[in-house]
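Just one chain is shown here, as structure tokens, and it is the form predicted on its own.
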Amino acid sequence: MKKSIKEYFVPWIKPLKMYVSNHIDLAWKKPSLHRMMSNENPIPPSAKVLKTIKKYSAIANRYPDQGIVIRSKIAKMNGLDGPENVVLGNGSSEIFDMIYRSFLQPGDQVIQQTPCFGIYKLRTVLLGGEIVSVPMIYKNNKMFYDVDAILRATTDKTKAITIANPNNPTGDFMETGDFVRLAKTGIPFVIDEAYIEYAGLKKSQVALIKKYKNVIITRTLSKAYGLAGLRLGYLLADKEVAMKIAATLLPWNVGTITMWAALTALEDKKSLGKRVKFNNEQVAFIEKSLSKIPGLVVFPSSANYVLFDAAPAGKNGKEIIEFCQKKGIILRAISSSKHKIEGWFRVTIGSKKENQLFVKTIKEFFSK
């Protein structure tokens, strides 16, 4: 008897659906709305980057090379030996896909702290793996990594531990000593540093790579560098580890325009400094402006977003998001199966006017 096409799909993919970012689709559909939901950079690419994009778009008929120049630049920036310590991806999302493909078989586990970036679970489940979520500790209006609980959660099935540093959406860093404790397990240890530039590379854990071969650092140019639409991420690792993971990448996975525009952005330190300064000033503005609202918890952030908990003030995060959208602002809801999050919502740093509008709108909501 002829089988249905559905029977040919691997079992673990059958319940899965295409990932759709409804909030991003909404922003493109209604450009008048303020995009304060996706941790994008509000400052457009610099003139230097735009010039590079124009230059290489003229030869878009040619296949890209293996990115030796930009990989060498990234390696040098991070005190590593050379391009073989670096793997490029179509955003850090593809980097996570490559990493997990390298280590996971169906039934294997990836440990994450929660709340965190959703891509870890998405790529793990796609490969037939299981995500193990260890809740962060919510105490004294702050979130703390629970490294003891992460270590207790490790089993023979654990094939990767993934920690965001700083964490998305809580915006906080984990202590350096805790990274060492996790690195010493020997389990592939992935440290997601998507937002590290806002605090500076001095906060990076890249030095652990030279001591622990199981440590892998991931980064992106979507945030502080403001190139979310060009899609470039990368990983840093021991040469042997990086080149084995590189065996999983699709040939020509990063385009010529993207690579050279990204290289220009990396070399344009003045532009990066401008973006970081603006962002950190605006984070401070939002935190200070809203910290006086009784009961509203403002989580300190080292990234380009701020997380709030309105529950102690007797308010619902969903209601706040809906109210802001009526005022023209798109915010982001937060999900975590391990926490009660009725009051949680997150804002992305926008332009100066957008941040002022956000503060005004939140104050208006709480004055009702």
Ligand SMILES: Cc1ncc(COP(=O)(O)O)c(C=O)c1O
The other form holds:
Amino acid sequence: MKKSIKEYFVPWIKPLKMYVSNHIDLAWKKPSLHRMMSNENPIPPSAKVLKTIKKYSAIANRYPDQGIVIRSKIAKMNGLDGPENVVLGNGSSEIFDMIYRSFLQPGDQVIQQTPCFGIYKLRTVLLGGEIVSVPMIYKNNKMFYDVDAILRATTDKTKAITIANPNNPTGDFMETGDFVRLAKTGIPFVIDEAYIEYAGLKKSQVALIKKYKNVIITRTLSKAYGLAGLRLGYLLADKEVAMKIAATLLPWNVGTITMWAALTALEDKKSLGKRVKFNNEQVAFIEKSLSKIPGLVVFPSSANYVLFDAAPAGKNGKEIIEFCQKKGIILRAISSSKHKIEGWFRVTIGSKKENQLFVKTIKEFFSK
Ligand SMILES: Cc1ncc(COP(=O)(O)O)c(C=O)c1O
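For comparison with the form predicted on its own, kindly provide the form predicted in complex with the ligand.
Below is the whole assembly, all chains and molecules, this chain first.
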């Protein structure tokens, strides 16, 4: 008997839908809105990057190579042997996909802490895997990583632990000793360092790779380097591990223009320094300006966003997000199945003017 096409889909894809970032679509539709929701960089690419984009767009008829030059550069920047320690992805989102594909079979588990970046879950369930969310501890107006709970949550089915450092949306770092405890489990341990450059590579856990073969570091050029639209992410790992994960690579996943423009950005330390300085000053401005509001919890951030909890001030995060949107600012709501999140909202650092507008708008909301 002829079966319907629906029956041919693998069972775990049946309940899934295409992932749509409504807030990003809205921002593209209405360019007058202030994009303070996706942790993008407000500073456009440098003149040097634009020059490289132009140069390589003239040979866009050619397929890219495997990015040996940029992979060598990345390895050197991180004190690793060479390109075999590095795998490139179409953004680090694709890197998570490659890692989970390499380790998971249907029914296997990935442990994450919550709240965190949503892609870990999306790419896990797509493989028929299960995401196990371990809540961070919310205490004394701060969020803490709960490593004991993560260790307790590990089972024979755990095929990856993923921790963002600093975490999105909480903005904080986990202690090095805790990384070692998780590395020692031997379970593939993915440390997502998407925002590491804002605090500097000295905060990276990349040195663990040399001691623990199960440690994999992920990075992106979407944040401090300001190239979110070009899509370049990478992983750093032991050679053998990296080259095994590379077997999942979709050939030519990173285009010529992207990889050479990214190399230019990596080489331009001055431009990165400028972006980081601007960001960190603006984080301090927002944190200082709004920490004066009684009852508003401002979580200290080492990245390009700041998380708030307005509940202790008796306010609702959703109402604040709606209020800001009426004033032309798009913010991001936070999801965590394990916390009371009514008061939470997150802002991404924008231009100086946008940050001033955000502060003014929040003050206005609280004075209502
Ligand atoms: C923690 C974290 N990791 C990774 C990413 C993904 O970045 P991309 O796919 O642009 O490299 C993001 C994006 O917001 C993020 O917040």
